[in-house]
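In the block that follows, a single chain appears as structure tokens, in the form predicted on its own.
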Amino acid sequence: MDMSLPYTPSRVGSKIDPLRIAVFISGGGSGLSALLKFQTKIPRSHQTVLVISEDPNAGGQIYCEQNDVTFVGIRLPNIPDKSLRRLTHEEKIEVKLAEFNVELIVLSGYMRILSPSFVKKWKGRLVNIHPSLLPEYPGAHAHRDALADSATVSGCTVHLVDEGVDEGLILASEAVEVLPNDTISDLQNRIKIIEHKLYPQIIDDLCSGKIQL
């Protein structure tokens, strides 16, 4: 299978033979927690087999311990050249993905930008959730940008990852009202509630073949 093709689908998972997914996190892992809870309620078409973070002390590893999921912290190597540092880091990640036979990568609060070569290899098998209604407010400061724009509505978007910044194929989105006195924290927390419901379901729909690419 040529994984360089745009949006190459993986196999269809099932409750008997779920797709093996790796979740990439950077911090506390609230999205990871929601996903693992979703998976344990009833059998799903996907199963988290590995969680990876660039921070070996990421708070989200506690959810791995509670759910018997392997957590691997892979620090950025001490290489001055930023491009080489990123590629070397991703090579170490690839080793773990191969070791655990990962079929789909789920970005959940992962703050690092993946290289084009990494994205090209995993295109169609690499999914993210962004805290705005894309294409509005891409980038790392979606809540701040929405408030600065006096937006009355924002939300979250589940999308496949491509080489652009928050530009991949949109799989689903859900709107959240922006209230007049919202702070960044207020808006973030309210959107997170929706993220934690939407993301696991769309991941399962993608893995089960309900979403046709």
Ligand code: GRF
Contents of the next structure:
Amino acid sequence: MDMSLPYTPSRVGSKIDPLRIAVFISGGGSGLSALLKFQTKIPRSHQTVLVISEDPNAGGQIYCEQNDVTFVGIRLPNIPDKSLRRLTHEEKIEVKLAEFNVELIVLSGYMRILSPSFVKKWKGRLVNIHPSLLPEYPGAHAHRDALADSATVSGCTVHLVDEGVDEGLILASEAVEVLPNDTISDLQNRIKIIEHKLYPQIIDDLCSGKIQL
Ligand code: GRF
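The form predicted together with this ligand is what I need now, so please give it after the form predicted on its own.
The complete assembly is shown below, putting the previous chain first.
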């Protein structure tokens, strides 16, 4: 694994030639919905051309139907060896990304860890949002971990994806107060409100060249 590889950014998009985005989701897709709203409000330098999920029944596909965006569910292949299963799954994903000429991948509630080879190929063109102030509380249970830690502040972080879990160059973050009697879902819902504004804006800044890598 070559950790010293620099990020290779996408080209700068424009309203007449928007950057072609694929969004990866696993579930409800509220973040996808926020991005699609942002992109349809006024012409942007980016456009979602494809949504991919490992779950063909992912709830978020409703937003694809509503916005005339292609949704593709790619199930994990039935291969016992975990690493071969991941690589074979990602090969199928790559075929779709090539078919749709995707230039930037936006992870939005995608619950799978991507292999180092996939990340390496897309480094600089692969962004994620994580529901904590990284490097605090990485992993799949950020809200649970923040509450267990009696944190008084959490938030969300937009970052480029590296080979590590929830690691990579931080592009933006925003704090959210943790209230005394917060449940996991209280905190999650309040952080999502912030995520839905921050993520589309940072994607916009990245695609329009305002953020330079
Ligand atoms: C968001 O909180 C995001 O930070 C995390 O997963 C959640 C996705 O929610 N990675 P949704 O599927 O977009 O509603």
